[in-house]
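Below, in structure tokens: the form predicted on its own, a single chain.
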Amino acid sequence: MQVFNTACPRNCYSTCSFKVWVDDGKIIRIDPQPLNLATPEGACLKGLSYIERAHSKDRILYPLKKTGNDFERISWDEALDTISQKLQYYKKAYGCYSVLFYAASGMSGLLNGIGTNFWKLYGGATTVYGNLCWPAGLEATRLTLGDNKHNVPWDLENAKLIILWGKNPAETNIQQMIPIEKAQTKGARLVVIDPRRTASSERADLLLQPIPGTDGILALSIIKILIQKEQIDKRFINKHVLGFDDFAKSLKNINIEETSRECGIPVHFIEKLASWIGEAETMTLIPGYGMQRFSNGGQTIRCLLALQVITGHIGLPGSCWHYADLQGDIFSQPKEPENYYPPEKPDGIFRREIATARLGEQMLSTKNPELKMAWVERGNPLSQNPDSNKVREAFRKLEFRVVVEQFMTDTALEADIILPAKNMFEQSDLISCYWHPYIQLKQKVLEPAGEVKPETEIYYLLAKKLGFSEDEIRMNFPGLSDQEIDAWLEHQISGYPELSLDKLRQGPILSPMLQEIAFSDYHFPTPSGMIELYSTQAAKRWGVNPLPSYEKPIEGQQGESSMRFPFQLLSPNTKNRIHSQFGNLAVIKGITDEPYAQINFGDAAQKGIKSNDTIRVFNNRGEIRIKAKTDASLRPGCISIANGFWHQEGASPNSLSLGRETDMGHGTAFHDNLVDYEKWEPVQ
């Protein structure tokens, strides 16, 4: 029996460190790795389910070819021969841009960059720009503070006021609840602002449930109250903040009674929260990612961040803007969000003209050349991208599709050839995190199951099939052996004497670039060198107000479109999935409910709907038939269906969302999504 230190590579805040026990080629146990101060108590349920996931009977272990409506096993030679022939044909007949290379965030790691190397060698491809997850908030933070970083997670216990604004860490970042609860034992107040009553809000001293998409005006009203009561940090503002006077003047037309009607929060609760903020000795504001997935998402985040800025809660223990920490990402140049953006001038290799947010629509409309083939890895766009019915249509219009995948997802079902993907235990890689500042080695602990090949090997072999020279292959790909992979990884960290694979095998290591209390040196890498409430970049690059301002969502309850579809559809993450991963595992299915739509019992009563009734949720983009669960925890006028369900389960909320970008950052405005619903009964 062997014990290895490793870390979870999923798109999740925690990026947990843990120990994995291997016996006779199988994972048998997963234990905490307390050396990671952010995740000392070990993995969540999803992490524990890796024992099943690694050895699942449903895992794809061999290359598969579609024959009719089914798939049959084929050899690697046949798979690679077919793919290489298609690549050569499309390049000659239509050009490299007729091939779409789509890679998402299903598994993180430095070795993922090898895919880009392959497509450069091929001569280029069409790729996407933007991101599904968080770029509007990243860009809002970058414009204001100059960098995306926050205090180390364990500093949170020093806060006297903690505001979870649209975040539910008790389900989506469970390790964060450790310092929150420590802070509460020391007397800290916890405020939760969320249209849903969540597991996190059960611990709160105050819960506010605003109308979705109106968080910006709520923040600005609180700021106006604080300015009027002079409960702001004038010394900090005068020394470190650009544009405060203009910002304060811009609030003159904000009226608290009108704000109350706009966001649905009673005046006395707005005043109470303002009072708590004004009195707070230290404050950490933790926004979630849901708010910035509205069409006004970037400006909303700028409004919230302004609340932190004008009170001087930056650069101090217990006081920070806790959105994203990229201090552990010592490898990317440029860093997120700028690496999501299309180049100002085409590089002549990749055609980045398709927005991730509008994948289906723009795949269908792309010309000169049209798309003929797609390669998908580390992603499931047919369930996870908005307007997924149109995404399916676009994929079915292609002539040839390759999907590299572990399980038979919605996207894999559309493939002509499926190549079996490695799992996290079958190849070593280096990973960082966007919540804590550790660099970690995800160690290889198992030989690949069946005929699985790591993606690096797939690309290596495909490059051989396409006839690239030995020098080209050697320069762009590590070799096939574990030793060659380790040598490649060692080279990536060779500039950091604190790091080595041998050291990382012993456990996680803090980033050499770490500033434990973010901005404690009061260095803000903005054009002015100050915190920029007034941002000329925001106006020039994105065409928005240079000051933080509230703009109504394009499709929201406060607009005209609500007359036809009056309910706001929310698609939050759930504790038992990471987007569309893990939900297919037996251990997860055994403890979770079947898909359901959560609705307010008052709304339900008006429509004659009871819990466990089947309802039809619909708008002009699609419909879902799903069971209802009614309670009083969700704000009236909202309906919630968890993100991550597959179309195979009949419950993907992206059947109803529109492909729309956020106001900045090329993000995805999933949550501008109005629907209606009704009781549904099958025709007899």
The other form holds:
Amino acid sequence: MQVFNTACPRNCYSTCSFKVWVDDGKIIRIDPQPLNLATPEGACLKGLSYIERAHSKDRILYPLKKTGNDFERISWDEALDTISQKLQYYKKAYGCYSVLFYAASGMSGLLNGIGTNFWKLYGGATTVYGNLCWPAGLEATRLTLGDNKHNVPWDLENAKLIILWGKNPAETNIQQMIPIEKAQTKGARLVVIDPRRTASSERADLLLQPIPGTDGILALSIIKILIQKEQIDKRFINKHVLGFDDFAKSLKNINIEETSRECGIPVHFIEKLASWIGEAETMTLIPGYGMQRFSNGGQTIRCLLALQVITGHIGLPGSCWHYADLQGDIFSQPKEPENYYPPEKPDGIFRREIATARLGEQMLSTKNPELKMAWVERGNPLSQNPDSNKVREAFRKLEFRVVVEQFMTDTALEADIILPAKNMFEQSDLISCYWHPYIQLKQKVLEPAGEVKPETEIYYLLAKKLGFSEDEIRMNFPGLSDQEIDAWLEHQISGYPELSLDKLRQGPILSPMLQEIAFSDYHFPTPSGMIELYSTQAAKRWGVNPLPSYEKPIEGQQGESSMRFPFQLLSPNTKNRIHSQFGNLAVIKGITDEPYAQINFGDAAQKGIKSNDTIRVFNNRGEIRIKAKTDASLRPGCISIANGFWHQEGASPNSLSLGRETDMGHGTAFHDNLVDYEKWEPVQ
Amino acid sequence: MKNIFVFDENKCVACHACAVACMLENGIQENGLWRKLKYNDQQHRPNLPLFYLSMACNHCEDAPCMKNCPALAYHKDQTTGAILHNADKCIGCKYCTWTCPFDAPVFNRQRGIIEKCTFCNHRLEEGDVPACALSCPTGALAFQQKEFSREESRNSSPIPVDVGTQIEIIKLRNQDPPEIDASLFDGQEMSYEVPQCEAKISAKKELPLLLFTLISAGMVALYISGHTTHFNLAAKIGFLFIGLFSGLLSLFHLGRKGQAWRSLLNIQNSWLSREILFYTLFYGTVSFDFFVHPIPWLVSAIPGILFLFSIDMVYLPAQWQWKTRVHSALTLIIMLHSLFLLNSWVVLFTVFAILRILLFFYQNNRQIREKFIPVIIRVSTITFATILIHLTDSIALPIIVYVVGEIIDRIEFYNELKTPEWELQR
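Give me the form predicted together with the partner chain now, not the form predicted on its own.
Below is the entire complex, every chain and molecule, led by the chain shown above.
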């Protein structure tokens, strides 16, 4: 029996460190790794569930070929022969751009970059730009502060006012509840702003439940009150902020009564929050990522960030704008969100012209050449990209699909060839995190199960089949042995004497670039060197107001389309999944219900719906049938269905969402999503 | 020093890592989790705080499951304090699921036996910590070795029992719900329901037991009434056949019928064992009386009364929230009332009928509206039977009417039984 330090490579704030016990080729136990100060008590339920997941009987262990409606096991030789013949054929007949290379966030790690090397070597491919998750907020923050970073997670206990604005860490960043609780024992106030009453809000002092998509005007209204009451940090503003006067002037039409009507928050609650913010000694504002998945997401985040800026709560212990911390990402160049942009000038190799937000629509409409083949890895676009009916149509229209997967996801089911994907224990890799600033080594602790091969090896073998020269292969791929992989990883951190694989094997290491209190040097890498409330870049690049401003979401309850479909569909994440992963495991099934839609008692009563009734949720893009659960937690007029359920389970909310980009950053406006619903009675 | 769980209500966010850790350590629990998250209000009523309780077995010093198990399937590990359940000895009677204040024992339908939290005794024995406590990512659930007095235990217990519960609960600092705009939820009050967790005991689920207890009350009454002394052979055989048949009925609810003999093993502590002992003595002595040699009626009457008393005691743990433990449908009361009827003691029957109606109303006063039909039947049958007994000499008709009323009352008795996890769900 051996114990290894490792870290969870999922697309999740917490990126937990843990110790994994391996006995006779099996993961038998997962223990906390207290050396990580952000996750000292250990991983969440999903992290623990690797004990099952690593050896799940449902895992895909061999290459599979579709035969009719089923899959049959084939040899690696046959799989790679078929794929390489297809690749050669499409390149010759239609050009490299007829192949779509789609990779998402299923597993993080530097070795993922090898895929890009392969497709460049192939001669290019069509890829996607943008991101499904967080770019609007990243871009809003980058435009304003110049960089995406925040104080170390454990500094949160020093805050006297914590505002969770559209974030539900109790489910999506569980360990953040540790410093929040500590801060509360020291007398901090906790405010939650969320249309849902979540587990994160149960210990809060105040919960505001705004109409989704209207957060921007709520922030502006509070800012106006603070300016009027002179509860702003003038010294800080004069020294570090660009465009404050213009911004203050732009608020002249903001009126608290109108705000109250627009966002559905009573005036006295807005005033109460404003007075708490005005009084706060230190304040940490923690926006979630859901709120920026609206067509006005970037501008909304700029409004919220303005609140943090004018009160001067930046660069101090207990005070920060807590959106994302990319200080641990010492590897990417350029960093997010800039690497989400399509290249201004095509590099002649990658044709990056499909927005991941509009994947289905653009896969269908792409011409010269049309798409013929897709290669999907680390992603499940058939459940997770918006307007998934269109995504499915686009995949079915292709001639040939390869999916690299661990499990039979919705996307894998559409494949012509499935290649078995490695799990996190079967290859070492380096990972960083966007919440805590640790660099971590995700160690190889198991030999790949069955005939599983890591993607690096798949690409290596495919390159050989395609007849690339030894030199090209050596330059682009790390080689197959563990030693070669380690050497490749060691090379990535060779610029940092603090880091080495040996040290990382002992546990997580703080980023060498770390500033524990972000912006404590008051260095803001914006064009002006100041915090830019007024951003020329914002106007130029994105065509938005150069100042933070409230725009109605295109498809929101306060807009015209709400006449046809009056309910706002929210599709949040839950503790039981990371997007569409983990839901298939027995331990997760052991604690979760089947898919359900959460609706408010009052709304349900009006439609004659009771808890556990089946309802039909629909709009002009699709429909799903799903069980209803009623309670008094969700704001009336909203309906909430957790994302991540598979279509196989009958309930991916992305059947209803539209492929639409956010106002900035090439994000995805999932929550601009109006629907209606009714009780569904099966026809006898 | 004791091994205890420590649970901090301020830190728990119901993330379920504890429940998952338990399954990964002890196996998938399809019939019910060993460690469950309890919510005080699933409906998020605007004026109520919502908090969570992570509950498994609390390894009580005076564990009610162990004390009440008729088959001696439980034992305590003297070193670690863990209350352990032995599958081989279990008869699947589920009585421990009624007596445990914390809903810890889980009935496995496939295996026909109980399973429960072991305190991860295999880990404790090696100086390790239970999987749930080690894995809590917020530090809300912990395991400690410390002095923990009976008083501290009593004060910490999530429901008011004094059985040496080995869990320390750190209560909420702030009991207030978040301040919210409650007007959003105006007019929804009618949708709020008393949380309905699935009742473990109900007349429907326990039909064999319901019949068994009613028949038992009737048989004891019939015997004590003296009517059996005039029985011919056929009637005697019939009497014993019904007694035996009702006994077999009660076996139906056992998960492992072949192990039924084990139910006699805990005479010392378990009313369930005593019930079966006195059942055997009652019918044994009656058989002797009928077929071998007449014996004084008290020799059978005393075990008969003790048999019914034991039945009534068995249900005591599921009556904890009742206003009065004296229910109008206790088997002893039914037996006495039947006795008055069988012997045509009209005055006693009438007085008893009035008392029972009053008691019935007293117990049902909150649910009269919901239980309109049972209430009507109950009251009218007992009234009608009383009138009939005054009007006619024959007792056949009054008996029929009376029996219908007793069935209704006993059905209500079962439906009103509630195991203690109801309190935890509230």
